[in-house]
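The chain that follows stands alone, in the form predicted alone, written as C-alpha cells.
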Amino acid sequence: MRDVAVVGFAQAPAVRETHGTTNGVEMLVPVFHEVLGNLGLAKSDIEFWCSGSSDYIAGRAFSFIAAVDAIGAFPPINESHVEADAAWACYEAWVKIQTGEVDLALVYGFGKSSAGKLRRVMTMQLDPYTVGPLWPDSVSVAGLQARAGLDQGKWTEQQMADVAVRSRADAKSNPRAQLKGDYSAEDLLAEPYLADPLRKHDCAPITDGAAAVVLAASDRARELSERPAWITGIAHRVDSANLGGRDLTTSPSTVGAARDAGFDKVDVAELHAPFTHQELLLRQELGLNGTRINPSGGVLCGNPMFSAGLIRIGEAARQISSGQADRALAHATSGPALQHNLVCLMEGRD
C-alpha cells in the first residue's frame, strides 16, 4: 500500500443562501484558488480530479459536468464523479493513488440546498416502492430514529441539547461556520418541536457550500506539507435501506467501517451527524468517550450537502497538520438515518 496524505483543504463559507447557479461554479472557483494557492500548485499540476454532488439537489441532469467549468477548459483533465458526498470521492481518489497511476489528486464537493425544499428532495433516497410514495421528509425520518433512542433510554433530550450548545460554542473559532454563539440548554429546550422529538437546534441548518481536499502520495506529500495528515485507513459500509429492517439506534455499518479502517484510540473526531442524537449514537457506537468531538462545530453549525462529509476529513486533517492532534478520525454519512457510513483515520508523523 502506498502512503497517502491530506496536504490541503479549503471550504467556502457555510451560508443559508448563495445567489449563484446550482452547478456550484461560483462557490468552487475561490475554493480551488485558495487550496491550490496555499500549496503553490497550478491546476495543471493536479493529475486526478474527483467530485461529489447530486443532480437531485441541483435540479438538473449531469450537473457535475457544468461544475467542471470551475476547473477550466484547458488543459484536458483526468476526472471522475460520485453521486454522493465528496467523502466518497475522496475514497475513490485514494484508490486511484493506490493504483500508482497518479501521485496528486484534488477532491471537491458542492451543494446549493437553498434552491429547493431539502427535506422533500431527500425523500428521493428512500425505497421508491414502499416508502418514497408516502413522502416522509428527512427530518421526520430522523425524528423516528431520535424517538426510538429516547424510548430505549440511549439518550435524553437534555443530552441532545447539550450537543447543540457545545457545537455552537466550538464554532465560534470557525470563520466558515453558519451558526455559532453561546446558548443554554434550558433556553433551547424551551423552544417548540419541529418534528417531535426534534427541535430546530437538533437539526443541521440549510446550507449552501463547497469544499476541496488535496491528496498526495509519499514524497510528494512531504514536499507540499510540513506535517501531512497520513491516511492510515479508510473504509465504508452500508446498512439496509429498509428502515424497518434495522435497529435505528445502532449503526453496524459505522462500526464495521471503523474496524476495517483499523480504528484505535484517537485524539479528535469529526463526525458527520446532521442531528444531535446522531452524534450521541455515533459516540456510543465508536466508543469515543473522552475524545474531543467536532472542534469545528460540525454539521450542526453548517451543513453544505455533498461536501459536509469531505469537510469532516479536511477539518480532522487540519487538526493534525496544525499539531493539535496526532491521530484523528473523520466520519461521513449518506442515506436516511445513518444508513451509509465512511470512516477515515489519519495520523501525524514527526
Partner chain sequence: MAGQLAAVIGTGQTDHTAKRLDVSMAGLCREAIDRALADANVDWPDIDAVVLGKAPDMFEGVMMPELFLADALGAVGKPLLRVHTAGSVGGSTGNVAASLVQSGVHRRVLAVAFEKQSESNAMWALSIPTPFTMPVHAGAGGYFAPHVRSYIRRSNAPEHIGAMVAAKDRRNGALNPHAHLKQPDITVESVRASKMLWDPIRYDETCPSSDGACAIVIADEKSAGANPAWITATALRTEPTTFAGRDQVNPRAGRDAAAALWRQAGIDDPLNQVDAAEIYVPFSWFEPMWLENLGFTAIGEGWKLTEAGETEIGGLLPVNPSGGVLSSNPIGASGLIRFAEAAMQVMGRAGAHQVSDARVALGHAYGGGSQYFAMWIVSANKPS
Second form
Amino acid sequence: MRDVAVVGFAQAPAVRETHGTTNGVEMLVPVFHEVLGNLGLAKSDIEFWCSGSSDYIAGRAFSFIAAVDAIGAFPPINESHVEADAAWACYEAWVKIQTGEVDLALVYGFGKSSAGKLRRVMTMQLDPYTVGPLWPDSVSVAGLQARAGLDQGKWTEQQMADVAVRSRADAKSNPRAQLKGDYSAEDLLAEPYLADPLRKHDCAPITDGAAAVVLAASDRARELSERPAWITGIAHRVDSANLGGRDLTTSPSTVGAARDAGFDKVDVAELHAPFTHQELLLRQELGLNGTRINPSGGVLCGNPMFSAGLIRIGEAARQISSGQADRALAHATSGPALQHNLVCLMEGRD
Amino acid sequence: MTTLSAPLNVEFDYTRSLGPVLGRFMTGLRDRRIEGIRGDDGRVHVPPVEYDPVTARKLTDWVEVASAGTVQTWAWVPEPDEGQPLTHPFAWALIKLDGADTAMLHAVDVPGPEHMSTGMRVRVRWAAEPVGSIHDIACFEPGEAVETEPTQGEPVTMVTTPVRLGYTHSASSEEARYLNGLLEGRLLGQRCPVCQKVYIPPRGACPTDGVPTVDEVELPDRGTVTTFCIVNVPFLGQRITPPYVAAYVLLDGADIAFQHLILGCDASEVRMGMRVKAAWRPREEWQRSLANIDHFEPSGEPDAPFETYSQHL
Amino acid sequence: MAGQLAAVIGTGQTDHTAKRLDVSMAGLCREAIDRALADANVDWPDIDAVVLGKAPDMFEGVMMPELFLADALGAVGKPLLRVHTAGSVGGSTGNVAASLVQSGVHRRVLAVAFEKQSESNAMWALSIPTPFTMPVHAGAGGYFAPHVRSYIRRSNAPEHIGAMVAAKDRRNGALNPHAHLKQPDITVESVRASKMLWDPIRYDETCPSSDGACAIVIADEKSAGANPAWITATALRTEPTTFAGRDQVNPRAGRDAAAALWRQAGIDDPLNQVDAAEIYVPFSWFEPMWLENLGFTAIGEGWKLTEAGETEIGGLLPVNPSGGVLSSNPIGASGLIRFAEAAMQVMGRAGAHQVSDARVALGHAYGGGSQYFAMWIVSANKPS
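Alright, leaving the form predicted alone aside, put up the form predicted together with its partner chain.
And the full complex, kicking off with our chain again.
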C-alpha cells in the first residue's frame, strides 16, 4: 500500500439554514478557496476529485451536477461522485491514489438539509415495500435503537445527557460549530421528550454545510504538510437493512471496519454519532476507554448531511497535524440506525 | 443579499412490482394472514426477506406466524406526520410476532407513552378494507390474537406507494438579481471577473473559473438562433400544439445561449443563424421568470454568418 | 495501466424490457448478479466488496437504495459503495470496481448497476418544475436534438446516417437474448419512415425506456483464471453542463478521457487496434459524433465510417454488436452493460453477436448534458 495522508481540510460554517441554492455552490466556493489556498495549490494541481451528496436532500434529480461549477471544472477534471456521505468519497479517492494513477485528490461533500423536512426525507432510505410506506421518521427510528439500549442497560438517559453536555462544551472552541455552550445534564434531562426516549439534546441539529479534504501520496504529502495525518487504514462495511433482524445495540459493521483498518489504540476519536446514544454505542463497540472523544463537539453540535462524516476525518486529521494527537480514529456513518460504517485511522510521524 | 425562495413539491405515486416473496406476503396481509420466511440459520423473518442476510441465498421456506406478538422496543410520536398509520399520537414499535425470530416495525395505538412498555403483548388491528399493502395492518393494539375472518382474492403483485415531500427551493443571489430584472422586463447578465464571459442567467460560480460572476451587464432582447430542434411529439404538460421550434438563442453581447421557443413563423422556416427578437407577454403578466418572454420570433434582419456563432454549438 | 492487474471474469444481465413486473428491485438485481456469479464461477464467500451504480434515486423513489438492498446484494458484513455520475454511472461503477482491485485492496469485487424505470416515470423525475427555471417545453429528446443538428451542419453528414445507425443497432439487438427491442427486419427505409419526433431525430432513432440490471465480477491476477477480459485502461472525465464556448457536439471531457484511455492502453491507432466498441448511443446520431470524439476518425469523418458499413458486425470497427442503448436502456445500468458487453467480446462469450477474433474492446458511457464520461479498454491479451 502507498502512504497516503490527509493534508488539507476546510469546512463551511455549520448553520441551521443558508440562503443559497441546494447545489452547494455558495458553500463550496469559499471552502475550495480556503483548502487550496492554505496548501498553495491551484485547481489544476488536483488530479482526482470525488464528492458525496444526495438528490433527496436537494429535492431534485442530478443535484450534484451543478456543484462542479464551484470548481470551475474546465479544462475537464478526473472526477467521481458517491450518493453517500463524502467520507465514502474519501474512501474512493484513497483507493484511486492506491492504484498509483494519481497522487493528489480533493474530496468534498455538501448538503442543504434545511431545504426539506429532514426527518421525513430520511424515511426514503427505508425498505420501500414494508417499512417506508408507514413513514417512520429518522428520529423515531433512532428512538427505537436508543430504547433498546436503555432497556438492556447498555446506556442511561443520564449518560446520554452527559454526551450532549460534553459535546456542547467542546464545541465552544470550534468556530464552525452550530451549537455550543455550557449546559448541565440536570437541566437537559428536565426538558420534555421529542420522541420518547429521545430529547432534543439527544438529536443532532439540522445543519446546512459543506466540507473538503485534500489527500496526498507520500512525498507529495510531505511537501504540502509539516505534519501529515497518515492514513494507516481505512475500511467500511454495511449491516443488514432489516431493522428488526439486527441487534440495534451493537454495530458489527463498525467493529468489522475497525478491524479491517487495523484499529488498535488511539489518542482521539471523532465519531459520527447523530444521536447521543449512538456515541455510547460506538464507544462500547470500539472499546474506546480513556480516549478523547469528539474534541470538535461532533455532529451533535453541527450535522451537515453528506459532509458530516468527511468532517470527522478532517477534524481527526487536524488533531494530528496540530500535534495534539499522534494517533486518531475518524468514523462516519450512513443509513438508518448506524447501518453502514466507515473507520479511518491516522497517525502523525515525527 | 437578495434572496428568493419558493416551494418545490416532489410528489409521485410509485408503482412497485413485488416479485414472488413480497407478493405472497402482501397477498397474505390482504387475506389477513401473516407469513414469514425461514432463513438458512433457521430464523423466521417477518416481514419475509427475499435473500438470506448471511448467506445471500434466495429463500423459499414459508412459515405462517401469529397476528400477536411482543414489543421489542418502541418510540413515542407526539405529532404524527402525513402518511403514518395513525393521525393521533402513537408509538412506533419493533414487534416480534409469535413464531417469528425477527421484529417488524409498525405503529401501536395506545393513549399515551405511559401505556407502552418493552415486552408488552400486542395484536394486529386489521384495516377495514385490505388492498395488499403493509397498511392492511392498520396498526397494533394491546392484547392477544383474536380469530379473524379470512378474505381471499387474486394474488397481489403490485403496490402503489405515494411519496409526498415538500422542499423550499432557493435561487442564488446572482439568479435573484436576474429574476428581479425580468420582473421589470430587463435581461440582466453578469460578467465573470476572470474570463470576462457574459453569462445569462448569471451563475453562483463561473463554471470554468469557479468564482461568482459579478459585474452586471444588461443585454438586448434580440439575438441569434445557434441551433434548434422541431418538436413534433406531444407529451405531458405541453403548452403549444406541435410542430414548434425549441432553439438555443444567443443574445447579442452574451457568451452563452439559452433554450427558448421560436414562434411567429412556420417551423420549417427556422434555421441556424436566424436573427430573432423577444415577444414579451403583456406587462401585467410579468413575473420573476424568463417566461415573461413568451417566445422569440424572426426579427427580419439578415442571418448571422456561421462563424459568429459556431463557437456556441 | 494503473496498479495491480484486474480482469473481468464474469458478467450477467437481466432480460431487459419496458416493465419487469415479475420482480422486485432486489429480484431484478439478483437476476443479473446470479448470472454473473455463475459466469465467473464464483460464489458469495469469494466476493470481497460490492459496488452499486444507479442513476437518480427519484427514478425508483428510494434514497440510496443500496442500503435497503444490502442483503440482496450479498453485501452484509462487506464494503458496499454507491456510485452516481448521471447517465455515465454504469461505466463509472465498472471503473470504481476495477480500482478496488487495481489498488490491491480487494481480490474479487462485484459491480452491479440497475434501473427499474417502471417504478415511476423517468420523464417525471427529470422534469419536476424547479422554481425560477422556465420549462422549455421541448420534451425528452429536446435537449439533444439541437446538438445533433449542430453535428450535421458541422460535418455535412447526409441525412440517412442516423437511420443507418438505428437499423444496424436494432438488427444487432435481435441477436442479443437480453435486448429489450429485437427488430431483425428493420431497415434504413423503415427508420426513415418512422415519425419525426424532435427534428432531426426520428422515433426509431431513440432509445427505449427499460427495466434492467447488469453485474460483473472483477478479479485480481491470481483469481482471474483462464481467458478473462484484462482491464488495460480506465478513464473518467467531467466538465460543466454549460459554459461559454462549450463544444456540445465534441465535448473536451470526452476527448480528454479518450486520450488518457488510449495512452494507458498503449493504443496509438484506435481504429485499427480496437476490435469492437460498445459506445453509449441513446440517439442514433451519437454514433458518428462519439466516433470522432473518441478519436476513431478525424473530426467530421465519423459518419463516413458508419456510411461505409464499417461499424456493422464484420466491419472494420463493429460498434454496439449487442444492439447498444438503442436496443435496451435501463439508464443506470446502460453504462455497465456497455462495459460488460466489451468484456464478453474479448472473452468470446457474446454468442450470436460475437465479433470474430475480438481481442481488444472499448466500453464507453456518458451522461448529464454530454459532460460525464467513463470508459474502459478490455483485452484478451494479458498485459505484460
